[in-house]
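Only one chain is shown below, in structure tokens, and it's the form predicted alone.
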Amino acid sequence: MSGKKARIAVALDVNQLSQALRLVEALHKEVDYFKVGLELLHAEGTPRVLAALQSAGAMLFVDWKLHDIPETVKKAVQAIAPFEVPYFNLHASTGRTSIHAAVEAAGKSRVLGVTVLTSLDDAECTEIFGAAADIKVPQFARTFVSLGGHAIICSAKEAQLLRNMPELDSAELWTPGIRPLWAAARDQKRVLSPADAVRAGADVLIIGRPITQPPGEIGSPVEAAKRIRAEIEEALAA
């Protein structure tokens, strides 16, 4: 796998802007992106959060997970267009017209499509979508990219499946549910280690608690991030 680079997006899953800013200050040299999600955006206000984190130098991925009618999706995307965030996402299951509306309104931002949440196992995925993840993830990904979406969010367990689809060659694969062997899975169901994720073809690893709340024996968030980075680089060099 020589020549490939895998990046880290750390999840700022906190409810106070001051906490998020401390994590950005500590980790900006160790990770590539910072994922800001609904918990912080709702607690502190989207414009305030985006402005403060960008002023601190964070490369942002706005984890919106939009899922609504096309007009609402379009207006929501237009509302943050002035911030020119590098990435934001919506559910790839939200429908063709809403996906198209988001892509059209995105401006300089790149749009990511959430396929099947990594907290769902196959039984739950079938209950919701009518089929298991290995069927629904490729279906959602194919539709999303055909409508101009730039990247796919999927479990690392489906990354290899998508890597074998020629129509997705241009799409980056972003994989949550990443758990080093020393971290607990907690509420995640479809998980892989950082090394296994990059071997499967992941471009960006979305990692939250293993970095922001590492076990005591691992040390600080910075030490956890360095340890994960080393694991990724070792896997890519193999």
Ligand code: C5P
Contents of the next structure:
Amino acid sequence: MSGKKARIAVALDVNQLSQALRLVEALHKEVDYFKVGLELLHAEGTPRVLAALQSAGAMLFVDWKLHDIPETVKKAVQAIAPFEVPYFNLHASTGRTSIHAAVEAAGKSRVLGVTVLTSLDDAECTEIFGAAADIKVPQFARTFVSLGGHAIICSAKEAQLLRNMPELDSAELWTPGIRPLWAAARDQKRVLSPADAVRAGADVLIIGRPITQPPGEIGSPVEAAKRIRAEIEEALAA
Ligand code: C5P
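To test you: the structure above is the form predicted alone. What is the structure of the form predicted in complex with cytidine-5'-monophosphate?
Next comes the full complex, this chain leading.
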């Protein structure tokens, strides 16, 4: 167990800025960060979305998942520098020079590295990267942090493994693929419950549909977030 207070980043996976702003308004007391990703950034335009969400007081994580050559990564990061977003990410498998370029251009933003997407099972991870997630995630994480990356994105299933690596001591673990027992896994494969994720050492739980589209019996997004917060606190107190 991490012993720290685990935080929640809610995924604003919607295609209208107005919907995202309503979620920020409803959830800002229940969660710590708002994650904005490709759907909304492409639908409404990156500068407009970042400006509006920051004006609404949202602490932003830009889930960009950059995976490109160093010069393109550098230019993309420089393009959003004026917004000074607290967090953005890129794929840790994008190559050492691109990671270095992102960290150099990041200014005050903290850079997160996506190791292996939580939508991949071991068979597909092996097909793409040549080995299972418990091999590739530590390898990508070690390289990413050695190049100045600040935090690692992985499944909470790998959190314990990474917490046992002293070279990653300074890196926070941000974990998507979070599924309370009452929520459907859908396209996510390497999933864990909020309680199990924080017990494994996750620092920030990235949660989308269980909060933004909760099952009818759970109620509203606010009720879903409160229920998840309670599950996290109970697990950390045990
Ligand atoms: O709805 P759900 O809880 O599955 O949403 C998870 C969010 O986290 C999505 O926005 C997805 O793009 C993002 N994400 C992920 N796996 C990663 C990095 C980000 O699922 N490795």
